[in-house]
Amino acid sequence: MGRCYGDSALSAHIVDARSLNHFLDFDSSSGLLTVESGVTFDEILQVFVPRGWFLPVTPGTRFVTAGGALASDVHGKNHHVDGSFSDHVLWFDLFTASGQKLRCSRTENADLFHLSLGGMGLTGIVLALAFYMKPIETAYIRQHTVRCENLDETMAGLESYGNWTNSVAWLDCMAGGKAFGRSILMLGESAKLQELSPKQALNPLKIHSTKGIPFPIDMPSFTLNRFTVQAFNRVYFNKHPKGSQDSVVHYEPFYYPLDKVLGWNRIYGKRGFTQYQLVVPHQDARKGLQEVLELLAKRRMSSFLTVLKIFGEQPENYLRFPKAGFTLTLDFGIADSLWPFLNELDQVVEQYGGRLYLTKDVRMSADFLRRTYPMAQEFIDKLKEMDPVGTFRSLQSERLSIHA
């Protein structure tokens, strides 16, 4: 849909897939989904959750296309029980750049459909694919919220709940001393029906409201800075009590809570922002996440949203990003001095071994990529042999000289 934060949906030509929206086949006994790729979740979820259906794998929104999804191989909340998206695709079809349609499933051209899993669009454009949905009895989550007092308990609270279906921590980054890295850790289960109250209960598989409120106005840029952010998380945190809470909560704003307001990245002003999201793997994690944590602070930078969620074992596979650890998903306002501090992240995140996401990723290298990808270049040069000339290119894949 083009909302890419960095330029991988840019190119000096682009095609709009979005007119491939169409809805093909659903097996109720299996679960199997086939769908055009121009078809959204938001759309997918407007027609299967009164079913009691439920998409396997969300990102933190909904306005994404099922194609896309693919090509960035989406992870959510749940990729240490369920692992990303792709992990449920059957087959998709793809259009190549020798003009065929090919059926990939991992059987049938096998080495293409992992090539165009996190493959970010380079290998073709996806016509169709079908993928396996979650059975649901309620649209609602059983939520159980837990105040971690620092960074420790933070790491420590993801580990000890991953027996949760759903986990993620709002993090403090602004936070200093004994209350470095506290954080909200948010944990979540498809709640059963008798788990409803008895108004929840009228509408037990109740949709998202398809209505949002728009942000009127691109602020001043000065006003997300550190005094602001670290105002709005003292709030946040002591909003939440000490020790654990539950409560019934519908999916929409565990999953989506940025979706109800439309266009809010206009919060940061005309310049807009990016998004630094970065995994270390689980034995250099602590150092790891503590020195990106300690070099914000020794730079005066704040990330308006700053959130850590933990992965679990994938296989590595071309430029698929997840790995078994820890990931933390930064925000900033652009600014001149943000490009030079992205530098040294970069550095601390190589060290522990580290990689970047290149869905939201705007400005990496193309040394930084090979270096961090370790099946970056057999990517690079099977594409070569698929498509010599580069018909499928993005700004990105220039950028990281995947094309030239």
Given for the second form:
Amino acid sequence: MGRCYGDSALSAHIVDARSLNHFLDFDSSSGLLTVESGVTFDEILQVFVPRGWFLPVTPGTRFVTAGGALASDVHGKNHHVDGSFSDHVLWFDLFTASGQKLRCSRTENADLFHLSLGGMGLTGIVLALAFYMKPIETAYIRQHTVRCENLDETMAGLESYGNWTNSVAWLDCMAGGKAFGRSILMLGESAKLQELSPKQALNPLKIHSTKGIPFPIDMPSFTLNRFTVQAFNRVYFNKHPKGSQDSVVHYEPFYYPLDKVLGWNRIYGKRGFTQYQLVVPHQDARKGLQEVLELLAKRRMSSFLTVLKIFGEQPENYLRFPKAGFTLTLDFGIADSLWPFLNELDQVVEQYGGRLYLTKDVRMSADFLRRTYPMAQEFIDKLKEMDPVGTFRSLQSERLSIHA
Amino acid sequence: MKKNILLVGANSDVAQAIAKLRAENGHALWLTGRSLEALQPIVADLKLRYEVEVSAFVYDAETSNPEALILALPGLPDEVHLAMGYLGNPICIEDAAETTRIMTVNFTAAVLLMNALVRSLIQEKRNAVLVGISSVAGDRGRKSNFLYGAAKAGFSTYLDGLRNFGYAHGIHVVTVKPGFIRSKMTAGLPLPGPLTATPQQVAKAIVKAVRKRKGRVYVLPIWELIMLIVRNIPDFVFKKMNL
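Next block: the form predicted together with its partner chain, after the form predicted on its own:
Below is the whole assembly, all chains and molecules, this chain first.
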């Protein structure tokens, strides 16, 4: 779909996998779904929600292909319980640089299998893949919303509500003083039939609306400045009463609030935006996050949407991003002052043993990748062995000197 | 009412898009293609997405016998979409095999298959709608693809006549002239965006034409105008042009 925020999907030559869009098999006893790699999550939901199945893991948009989800090893609000998308993949067929079609799984071509999970598409073209869907009773989510008044409450909340399958905190990164790090914590559990309202129960497996509202124009780049962002964050935070609330909502607003507005990124104006997603391990995470947010305030930078999440345990695996700890996502409109600022942030992230998500990245340095991903060099060496000329490359892989 | 719909050349992007639209309405689909293996993902996809009956049959325009195909089908179709086509080397005047192939796939085989279908339909006194996907390339021969264009011109003319012939027998014929389509056939070619339809757009126009019993359809209205102009350029000018 070309939806990576950075340059992971950009290159002089691009293989468009969208014509690989066939559903191949579904085993309703195990939930194993086999699709060609260009099938999108949007299509999977349209076909399988009415039959009582949901994606095992979904990012914040349905406009990704299954092959892309594998190559980006996407994670969702349920990472601390269900891991990332790759964890649900049983096998895939890979078209490699040597022109072979190889079946890869944990037992067959195992190393190639692991290299490709979160491998940013550099090991070859995924042709088809099989992964386990999750049974659902309804298309609705039982949502519990908690207002957290500061960073300690936010982090403690994410930890203490760890038994909820879905959890995420929307953070007001502009609040200072006592309210520093305040947030709205959103927890969700797939709703049972008896939890629905009579109206919802009329069509318990309703799919999302397939019509979106196009964002009409590129806003002027000053639209999102410190003051408007601050005002927006304050209003959004205060919209939620103190304490907690319960509701039952459809999966669409819960998982995909932004998909409704097509081209929402136009709010950032012509220069666009970038996302900076970091993870820091639990140890010293509190201090690390505080430093990141303080640096934001100090440099007068504002992030329109700031999201904090907890990652569960995940073994270190080549370029896969998640590891146990906290992951913070910041959105920045592009400005000349942004790049030196992000370099400063990198130092904090590295100091606390963290790293950045390649799928969102557009500017990290080749060295930074090697320093923060312990298995990066091994990935590079193995890739070179398989594909000495670097057949599959992207602007990102070139920037990160992966084929050099 | 559930219909049996035959799609010839079902591997094509347009045929696949038509199949999806028809499957959405619960119709049964009979797909043909040169290889069952290539049809397999398409069959699986339609069955899984729409939970309809889908079956596949081998039919190769260059080697198969149309009568044999009709005998292999579970019955006679209520609706047929003939979507096979071969663009070929645009200028192959020195290559007899390539020329024959272009003529066979786009014209001879298409006509023989339609004839065989119509014969059976009339014999069984069955109504049907037959859709032939032709091309604007047949509206006037141009040096860039006149062999393909000639075959499609013949096919368009045949479809016009068949529509006239079939009328008395309750057989409706639709001629479709899609213009550029972004598809496997044109992959890698630079196509002008506003003049290029997606397979989904073509399929929608076709299904609408079937419903409304239209005779001839251009998918994008602009093509009707373009071809009107192209047809009316005087020949002494046209022959010097680079089209």
